[in-house]
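Just the one chain here, laid out as structure tokens, in the form predicted alone.
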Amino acid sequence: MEAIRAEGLTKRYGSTLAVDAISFTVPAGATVGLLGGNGAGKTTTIAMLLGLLVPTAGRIHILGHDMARDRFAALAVMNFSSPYVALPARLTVAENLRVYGHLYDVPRLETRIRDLAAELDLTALLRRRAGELSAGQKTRVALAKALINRPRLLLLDEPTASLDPDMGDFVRSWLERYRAASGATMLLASHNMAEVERLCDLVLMMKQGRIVDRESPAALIARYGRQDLEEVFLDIARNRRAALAPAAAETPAP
């Protein structure tokens, strides 16, 4: 199953075109990297995956569900984390995640929120408040909520973003073994190409609300001819490379 099929997604803000007319599919259990400069479209495009924005045009299923008539059926068996979304701030760690537990009508919640926090080290920050985390702590309970449903599609928005590179590494392994163990598809949007590089098998390069480009990381730093995903990144982003393939750009990823 593709737990991603989005066709002809576009999204217009008046005469803005923050969107224009993408496809692509996300294979079930993939890790699927979203990249682009600020301004690609990259934010906007996960907010239509998520609901959160009504595409002005274009269809997406998540998960064989369609989102324009059976949206909360896909939202049953997802979700996202950013560390730029602030959740309630007076509301403690433990607060919060048991009010997404309750969202998500999780089994044996008290459970949950032990385990996850066990497992994300922030056992010691429940009875935090929110607002009285520092950015990197921020960051991991905002992962815990993402993770509270064991969601099946998980959008992930920068998710080690604030962390030191200790516990960013820590993440990442984290994912690893959570996309292993439960089968999970994750669609990641990340200025870190290193952690694109060692996360994803497939790259979707936005460029002026357009996918100029899709392919594996490696598959990518070797037709461009670099040395990583961070000088591919530049080439695109700059346009050291004006003739893009356009298959690569025009067909669906499998």
Contents of the next structure:
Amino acid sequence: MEAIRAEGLTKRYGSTLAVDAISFTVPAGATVGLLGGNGAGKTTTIAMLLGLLVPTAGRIHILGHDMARDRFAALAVMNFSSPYVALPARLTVAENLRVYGHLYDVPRLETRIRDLAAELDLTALLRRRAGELSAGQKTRVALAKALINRPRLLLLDEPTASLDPDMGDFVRSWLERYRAASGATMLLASHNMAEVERLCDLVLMMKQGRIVDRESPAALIARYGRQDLEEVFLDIARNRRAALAPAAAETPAP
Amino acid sequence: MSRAVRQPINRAALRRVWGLLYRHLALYRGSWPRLVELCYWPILQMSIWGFTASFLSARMHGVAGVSAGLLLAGVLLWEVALRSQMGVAVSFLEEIWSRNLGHVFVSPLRPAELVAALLGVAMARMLIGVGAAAVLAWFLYAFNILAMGPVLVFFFANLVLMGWWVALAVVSLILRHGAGAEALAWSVLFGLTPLSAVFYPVSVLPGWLQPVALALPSAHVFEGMRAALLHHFFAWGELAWAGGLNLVWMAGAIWLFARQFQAARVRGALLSIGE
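Follow the form predicted alone with the form predicted in complex with its partner chain, if you could.
Everything in the complex follows now, all chains and molecules, and the chain you saw is the first one.
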């Protein structure tokens, strides 16, 4: 089953074409990286997948729901985390999680909050205000919010941005464990190529609003004849080198 | 759809509304300046106008009591509309200020549920603010607004409704123009005060302005209030006009909100609205 199916997805702002008729699928249970330089169209694509932005053209199906007609059913089983969208700073961590637990109609909410807090090392922070936390603590709280409804699809915008290596590794390890335990699908936008190599089954490379390449990280590295994904990213971003072989057909299984 | 399927959806909708109500409850519980702000302006208004009424009463023998009553009732009832409008608009702005709208709009919360929660918060804010002013009026000036009787419920309901539709229009403008429209949250309804005939009858206004005033539900409410206080007469006609106009304006405001919400989704403004 596909967790995401996007067909001919286009977003135009006046004369600017932000996303240019992209099509892709994300198999259920896969972790997919959405990569590209600044202005490549990643954020616009994620905003359309979340229903925050209406596409100029194209269709999106999330877990079988047509986002144009049935987006609230899809939104109930997905969630989102971004360091650029804050949680109310004056509310405590527990209050923030309670708010979103109610919005997502989470059963046995207090137990869920307690369990998430224990798993993400937040128990000591539950009574602290969100605005008083460090960047690493805020990231873990945002992750707890994104997981409050046990989402079947998790959209992550730069999940480890501004984190130190220790905290970044904690978050990546946690995401790996969550995926293994829940079978959830993840789509993450990231500028950390090592993170993408570690977490993702498939990479969608975007440039100027188009998907210019797609493959597993290992297959992309091999096709471009490089040592790591960062070099592949630079090849594509700077038009330095074309792939040594054409891309394989479609999305690999997770 | 069967009743069995429909019930859990309704329960979930109520829970989503409660989620946003709880968000504001938690905010006020942890912020005493916000709690003070709820009562500050209504009490200040009541103090200024109350002492003014006392001063005038001492010099206007015969009609003194009635005039003071008209003034204080006008102040209190107009605060109902003002606080209702500001309650909705400021609650929406709280989400913008906390950069939280992105999370709210990617949750299953429907726009109608968002509005329902904002109205709930506004009602609570208004009851606290106006309640404090009403207690002050009773304590300092021996003016009891409840003495107006059951008709007060109709005045109250119409002014709350008017505050809400004005607020929906303001929120629509914030969705359209972002932070640049924030100032409207505080100023729009104040601007309608001269046309609302709070302290004088509509007939005082110039002839060309009277139809404009009569297009506002508030002008009919305050005409009704004067009829009740001066002549002990229940002006059903005025209340019917107020109710009818409120329905028309509310329908227009809902249409505007729905249109601007969709336009914000097309423009991508829901993520960048605070900028």
